[in-house]
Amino acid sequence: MILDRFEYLRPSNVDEVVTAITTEDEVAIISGGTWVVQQMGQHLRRPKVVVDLSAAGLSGVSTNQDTISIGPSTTYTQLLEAGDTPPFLRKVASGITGGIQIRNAGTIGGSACFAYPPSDAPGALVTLNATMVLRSGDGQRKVAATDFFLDALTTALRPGEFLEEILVPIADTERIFSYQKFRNVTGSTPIVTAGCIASEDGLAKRVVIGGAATTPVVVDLAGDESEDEIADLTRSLISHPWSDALANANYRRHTAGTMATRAVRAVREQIEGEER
C-alpha cells in the first residue's frame, strides 16, 4: 500500500512529458509501473511527483529505413504481437518472468530505465546494439545501450530526461541468434542471461551476459575459440559481479561462463545447419 502523498500526472504527448518532469521536486517516471510502484508500496521511494507515460504516445514498434523504432512504453505483449519486432526481442519477450500479468503491464523501456541487473531488458538491448534516444527540455541526445547502463539501478539518464525511443539496427535483427536464460525455478528472476547474434561474416563473435555483473558484460570473440576458452574469457571479464538473495557473486560468475558457451554453441549449430 502506498501511504505517501504525491502529485500524479499523465501527460498526453512528449512535450507535456518534458514539462511534467522539469521540476525541482523528486520525480518518478512510470510506464508499466511494475518496478517503481512496487518500490513506492515498500516505501523505498517517496517521489513528490509521479509522471505516467502510458498516454503519451510512446508505445509501438515500426521500421524506419535501416532501423527499428521501439517506443519505451511498449509492453512485452505488444512486442510479441507487433509484426516489426526483431525476432531476438520477440524471443526475450516470450519468456519474461511473471507470466501474462507482467507481459501485459511491464514495458521494455521501463525495465531498461530501472536497470535491475538480472532482468532481461538490459542484456537484450546491448545484444541488439540498440541506441537509447533520451529527451529533455534541451532536446534529444542518443546513447548507445552499452553506455546507457552505468551500474546496478543506475543509467545515463540525467535529471529532467526520459527515454523517448529505442532504435535497433535492422542489420542486427536478420541474423541467426540465440538467447539463453538460467533461473533456479520456472518463473523466477533470471540468474544469468546470454545473448548472441551472428556477425556479418556468419560467425559467433559476440556474446552479451546479463545478471552476472552490475551491468551487461560484452564478450568479444575471434569466432574460433573452444568452449572452455569462451567460458574462461567470460568469467575473467566479470569485474563487478552482482550478488543478491537468489545467487551470490561467485555462483553468477561461474554460471555466466556456462551460459556464454551455450549461447555461442546454439548459434554455431544453426550456422552449421544452414551450411549443410
Given for the second form:
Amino acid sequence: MILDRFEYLRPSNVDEVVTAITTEDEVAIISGGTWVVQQMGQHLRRPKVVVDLSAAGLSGVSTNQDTISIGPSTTYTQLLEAGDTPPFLRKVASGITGGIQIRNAGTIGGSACFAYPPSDAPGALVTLNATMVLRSGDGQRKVAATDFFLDALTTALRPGEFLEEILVPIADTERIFSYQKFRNVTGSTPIVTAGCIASEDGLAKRVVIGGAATTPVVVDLAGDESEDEIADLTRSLISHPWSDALANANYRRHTAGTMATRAVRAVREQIEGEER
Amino acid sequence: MVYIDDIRLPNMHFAGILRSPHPHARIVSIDLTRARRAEGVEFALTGAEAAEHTDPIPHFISPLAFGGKSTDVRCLALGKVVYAGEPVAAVVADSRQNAEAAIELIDVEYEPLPFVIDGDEALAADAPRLYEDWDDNVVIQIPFGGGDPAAAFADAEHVIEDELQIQRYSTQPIEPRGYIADWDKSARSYTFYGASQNPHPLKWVLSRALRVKESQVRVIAPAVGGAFGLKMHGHPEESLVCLLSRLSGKPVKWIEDRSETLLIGAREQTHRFKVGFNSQGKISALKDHFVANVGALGAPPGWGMAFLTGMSIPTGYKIENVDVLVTVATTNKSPWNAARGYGKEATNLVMERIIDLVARSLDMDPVEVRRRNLIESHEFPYKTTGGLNIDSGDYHAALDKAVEMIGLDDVRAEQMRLLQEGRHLGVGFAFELTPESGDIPGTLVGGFDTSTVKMSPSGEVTVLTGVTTPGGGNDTSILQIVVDELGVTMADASILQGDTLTTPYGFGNYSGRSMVTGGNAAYLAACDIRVKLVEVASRILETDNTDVELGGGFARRISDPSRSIPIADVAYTIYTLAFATATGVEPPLESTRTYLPGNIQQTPDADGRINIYPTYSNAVHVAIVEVDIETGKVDLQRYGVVHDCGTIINPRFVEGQMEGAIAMGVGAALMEHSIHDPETGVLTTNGFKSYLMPRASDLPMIETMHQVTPSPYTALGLKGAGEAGIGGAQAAVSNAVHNALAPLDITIRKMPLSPGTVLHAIKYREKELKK
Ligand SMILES: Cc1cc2nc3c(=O)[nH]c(=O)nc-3n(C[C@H](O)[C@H](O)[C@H](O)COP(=O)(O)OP(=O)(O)OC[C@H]3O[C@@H](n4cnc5c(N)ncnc54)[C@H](O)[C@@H]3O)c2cc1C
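Would you mind generating the form predicted together with its partner chain now that we have the form predicted on its own?
Up next: the whole complex, starting with the chain shown before.
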C-alpha cells in the first residue's frame, strides 16, 4: 500500500516533462508504472513528485530514413502491433510474461530505465545497437545502449534527465536473427537471454547476453568459432555475475554459454537454409 | 460469495502489525509514542501490554499430549522474538494506509541473538537455543515401526542407504488470511469474521486466549478462497485482532499481505534411510530416521505433519520390519502450519523414491518392484507397522490401469529412440496412499462431524453442517446427497456452513473429511426425514409405505406412478395435520445426526499403536518428462493418474481436487521453495517472482481415470478426496526425472528439482565420470 501523499503531474509535451522533473524533491517518472507503482506499494520508493508520461506523446514506432524511432513509453502490445517494429524486438515483446496487464502497461523505455538485469529490454536494445536519446534542461544527448547500462538498476541517466527516444539503425533490423530466452518456468523472470543478429557479411559475429551479469554482455566473434568455443568465451566474459533466489551466479554463467551457443546455432541454421 | 475483505462494518478500523526483522533477538524496549501521535491512529499495543489481557494461544495439537515439549505462544512477542516476521507490536488506525504508516513509527530496540535456521545444526549441542527452559531444540522424538529390523537387515541380500532433503514450501490460496473482530461492549461478546477452516474449535481457542467464555465468541467463516491447511487456527493475528477491537472499542480488520502468507512454512524434512531387499525386489526391512525443521513452534497444527509422515511409513507396501524415528527440531524460521497432504505427501515421496532406487540397483522394472511389494487386494484390512489399519483397495489393478493408460511400451520405445539423438525422456511411476479423515486423540482434530437437515412446510430443504468448505465444492456435494435422498431438486435446497451460532458443533475441513463425516451425517439426517415423508405420503396415496418413491419433487406410487403428490404438500401435511393424516409422525421435519466412521482406534493396541484414520484413498501416478541436460530444465510432457477414493458423489469435484493437488505436487517437485538468507535468517522468497508456482502453461492436460473400491468403514463407501495428489505427483515427477537421467546414473538428494539443482547434479556426475 502506498503510504505517502505526493504531487501528481501529467505533462503533455517534452518541455513540460523537463520542467516537471527539474526539482530538488524526489521524483518518480512513471511510464507504464509496472515497476514504480509496485515499488511505491512496498515502500521501497517514496517520491514527493510523480510524473506520469502517458500524455507526453512518447509512445509509438516510426521510420525515418535509416533509423527506426521508438518512443520510450511504447508498450509491449504496441510493439507487437506497430508495422515498423523491428522483427527482433517484436519477437522479444511476444515473450514478455505477466499476461495482458503487463503487455498493455509495461513499456520498453520503462524497462530500459529500470535496468533490472534479468529483464528482456536491456539485452535486446544492446543487441539492436540502439542509441538512447536523453533530454534534460541542458538539452539533448545521445548515449549508445552499450554505455547506457552502467550497473544493476543503474543507467547513464542523470538527475533531471529522462529518456526521450530510442533509435535503432534500420540496417540491423532486416537481417536474420535469433532470440533465446531461458526461464525456469512460466512464472519466472528471464534467467538468461541471448540475442544474435547476423552481420552484414552474413555471419553470426555478435551475441548479447542479458540476465547473466549486472549489465548486458557483448560477445564479439570472428564467425567461425565452434560451439564449445562460443560457450567458453561467453562464460569467460561474465565478470560481474547476477544472482538471485531463482538462479545463482554459477548457473547463470553456465547457461549464458549454452544460450549464446543456441542463438548462434539458430542464426547459422537460418543462414544455411537461405543459401540452400 | 463474500470474502473477508468484502465485509465492511460501520466505523471499521484497520490493524497494522509490526514484525521482527531479526530471526532471534531480545526486545530491549518498545516506544509507541510517535506511533500513537500519527494520523488516524486510535490505539497501539506492545507485547507486554497484550500479555496483561491475554493468555497463551492453545496449541491446536500440543506436543505435550505426545510426550514432547511445548512453549507459550502469544499474539505479540513477549521479551524476545524467535523468528523474523514475528508480531511485535500493533496499531489500530482509521485506514489501512494510516495503520501501515504508523507501524513505521514504532521504535523498537532489539538485542540480536545468535540464531539457527538449519534443522541438523539446530540439533548440535552448542546450537543457539530458542526456548531457554528447554535443554535442546527438540520438540519431540517419536519412534514408529515393528518387526525385527536389525535381524531383517542382517539377513537382507541387498541394502541401500541414502538421503533425501525435502525443501520448505507452503500453500498459497488465492485469498490470503483475513480477520475482522467486532467487540460488542454492551453484550460483552466478540463477533469474529475469519477465513478459517475450523470455526467451532477456533471459538474455543479465542475464548481461552482472550479469557472469555465460549458463549462470548461467535465465529463466522464466510466463503473461503482456498485454504489448504493454511487457514487452520493458532495464528497470532486471530486473537490479536480481537484484543485490538476490545481495547480500541472499534471493529478491526486485518488482511494479510502475500509476503506474510509466504512466511508460513511447512514440509521441510531430511530423510536418511536404509532399505533391505532380495534379488527379486522384495523389500524386507526399512529404516528411516528423519529430521523435520518446523521453524519456531507455533500454535497451529504444523508440527504434527512430521508425526504423520512417520506414522504413514511404509504406505501401501507390505514391509514388516520397520524402524522409523521422527525428530522434530525447532529453528529460527517462521512456524509451520498444516499444508495439504499433512505430512503424508512426504511419506509418499520418500517411499516412492526408495522403490525406484531398489529397482535401479537390481536393474528391474520399477512397476514390477511395486507389484511385488504392494499389499494385495485380498489382504485388507491390513495393519501397517505404523498402526494404520488400511481399509480396502486394489492397488495392483490401479497399477495395471496406469501402465495401460500411458502406453508404457510405446513410451519406452520412444525413450530409446530419443536417447540416440541425445535427448533424455523419462517416465516415472508413483503409488500414493492417502490416509484421510483423521482423528487425533485428545485434540480438537475430530474424526466425526454433525449435520442438520430441515424441511420447512413449503418443502424447502436447509442443511447446516459442522464441516466448512474451502471452495472445493463440498457444499454442493453434501446437498446432492440430501437432495437425492429426499427426492427434491437442488433449487429447493440450500446449505449453511461456517457460523458457530447456527451450525451444529463440528471440526470444519481438513484431512479430506468433509464428505466422509459431514456428508455421511447429512445422509443419516436426510434418511430420518425421508422415513417421515414416505410414511405420510403412503397415507395420502393410500398405499403401503414400501410402495412409495421420492423423486423430482414428487412422492409417487411405485406400482402406479400416475398417483403422485408434491413433496411440498407432504411436508405441509406433516406440519398442519399432525393430529389427523400425519398422526404419530413427530414434527418438525428436522434431524441432527453425527457420523462416526468405523476403524478409528484411539486406545493404543498391545504394541502401543493407534489408528487415527478410518479410510485410505489411493492412486497411481505416472509422469513423462524430458530433461534438457544442457540447462537442467525439466519439461513435464504427460501426466496420468488412476485414482480410487471409494464411492464418488460428484466426479467433477473429485477430479478438480486431484488436478489441483497434482499441480501443487508438480510445483513441489520442480520449483516451490521457501528460502531463507543464511546470513540474515530472513525469508528471501517473499513474493511470486521469487516463490515460483506452476502456471497452467507449465502443466500438461491431466489424464484421470477412476477406480472405485468402496470403504467398508464409511456409510456410503466414501474415502476422502481432498489431500491425495501432492506426494504422488512429487514422486512421479521426481522418478521420471531420475529415469530420464538414468543413462548418467544420477541420484539427486535435494528437492526441488529446479534447473540449477538438476544441472549441478549432471555437472558433478560428469566430473566424477571423468576421474
Ligand atoms: C507480472 C510481471 C511480469 C513481467 N514479465 C517480464 C518479462 O517477461 N520480461 C521483462 O523484461 N520484464 C517483465 N516484467 C517487467 C516489465 O517489463 C517491466 O515492468 C516494464 O516493461 C517496465 O515498464 P514500465 O513502463 O511499466 O516501467 P515504470 O514502472 O513506469 O518505470 C520503470 C523505471 O523507469 C523509470 N522511467 C520510466 N520511463 C522513463 C523515462 N522515459 N525516462 C527516465 N526514466 C523512466 C521509472 O521512473 C522507473 O524507475 C514483468 C513485470 C511483472 C509485474
